[in-house]
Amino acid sequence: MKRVLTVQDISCLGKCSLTIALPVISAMGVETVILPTAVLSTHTMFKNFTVKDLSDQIEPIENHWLSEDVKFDAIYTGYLGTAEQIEQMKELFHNFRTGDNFVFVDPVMADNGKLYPAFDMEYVKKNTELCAEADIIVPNITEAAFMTGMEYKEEYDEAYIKEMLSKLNDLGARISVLTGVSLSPGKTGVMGYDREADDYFVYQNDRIDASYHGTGDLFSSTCVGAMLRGKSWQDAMKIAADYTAHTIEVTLKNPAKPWYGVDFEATIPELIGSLA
């Protein structure tokens, strides 16, 4: 059985990092470890949330498993709440990295045109030093925007999303995907570039009036634990879109109307069947 590290926060209710990393990818047939960088009450979203930093038990956990000799098959961050995090994802990249294993780097950090509040154009600078030590990064336009120091458009055609990708690839990963991409009306999905390969993938779905907190993680996660299960980078991509997508037409069904995350627990049955 394949074996990842997941680094990221875990929100006690809210269905987001690694409440949607740990279910995911151990529902797929992968062993998922955590390596938890804060624990709040609740994700974001909701008001008057608790957070406990976790940064000073980051180096310990990872000593002990250097002196138990743990191996990971692939290594996965995603929020990271403060550039001293960052930092310390360097130096576990360094200790746990092999030449069989990959790193899976999910900067997230803004959205819609914007950083998210607690963020600022330092910690931009850190995650894209982060960004350069990966194999595949999953930046949405508006973070590959800020890393690469491109205008942020809302409208643009495929020409702009290449421009972002080899301007992405050029900060060190091999493979650079940007999510949310929408190349023709009432699409949305991926694009991506193999810089070994020289070879772009491209995938979209029909685009579905709605928005749910964690939908960026599912993806990721899907992404990650179908990679383990043996499927290219490019089949674990469309895997991904198509789960995430699913899931939020489930959710939109749903007569209690959930607002701060989606029902991925319904729609795990099909994630499943769809690794066959």
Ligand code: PXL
Contents of the next structure:
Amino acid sequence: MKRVLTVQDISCLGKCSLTIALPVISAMGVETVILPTAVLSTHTMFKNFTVKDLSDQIEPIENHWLSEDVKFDAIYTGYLGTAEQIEQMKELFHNFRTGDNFVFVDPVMADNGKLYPAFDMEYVKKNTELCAEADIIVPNITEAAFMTGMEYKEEYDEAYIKEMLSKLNDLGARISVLTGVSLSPGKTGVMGYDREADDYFVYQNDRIDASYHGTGDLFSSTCVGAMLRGKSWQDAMKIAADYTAHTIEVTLKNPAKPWYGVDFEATIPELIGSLA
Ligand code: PXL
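Now that we've seen the form predicted alone, could you pull up the form predicted in complex with this ligand?
Complete assembly follows, chain above in first position.
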């Protein structure tokens, strides 16, 4: 069985970061080791959330694993709390990289043209540096605009996305994937570029007119799980895009109208089926 280390916060209530990565990747048949960066009462879209930073735990936990000679088939980072924690991640990558594992960075920090409440331009700079250390990065268009210095646009064409991918590629990761890319009316999905193969990949779904918190984490967790189950990055993106879109559709039909996260628990069986 493959083993991934995922480093993100625990939002106790909120269905995002580790409370998505752990159940989803485990259910996909991949051992999921977690390193929590902070404990929050909820994610940061709630008012008055509490935060306990766990930065001082990262090094001792890593040192223990190193002393036990623990190895990972992949390292996946998501929402991190502070610029200092990003520095700690660079060290962690250095400590746990082997010749044949991969580092997957989702530079979670912004959406819809804006940074999340906890972040500033110093954090953007650090996240850009972290992307340079990754094998595969999956920013949304807002995050990519912040990292590349390009203008954020809601209306764009393929040339804009290709320019953004080219600038992301210059940051250093082998595979750069933009999420939330709409290349024709009523569609949304991903477009990626693999430098070694000099190859673009586009996958589009029907756009569902709803946006939920945690869908980026669901997408990334599914990609990581699928890649560790032997899928190519392109097939992993496809599985993740379909699963995320389907889960949004199911959530929309829930009469209780959840607002803070998606009903991924209801759709996990179909995800497992799509891995066959
Ligand atoms: O889904 C990304 C995410 C993860 N963790 C926390 C967040 C967010 C997005 O806002 O607030 C704490």
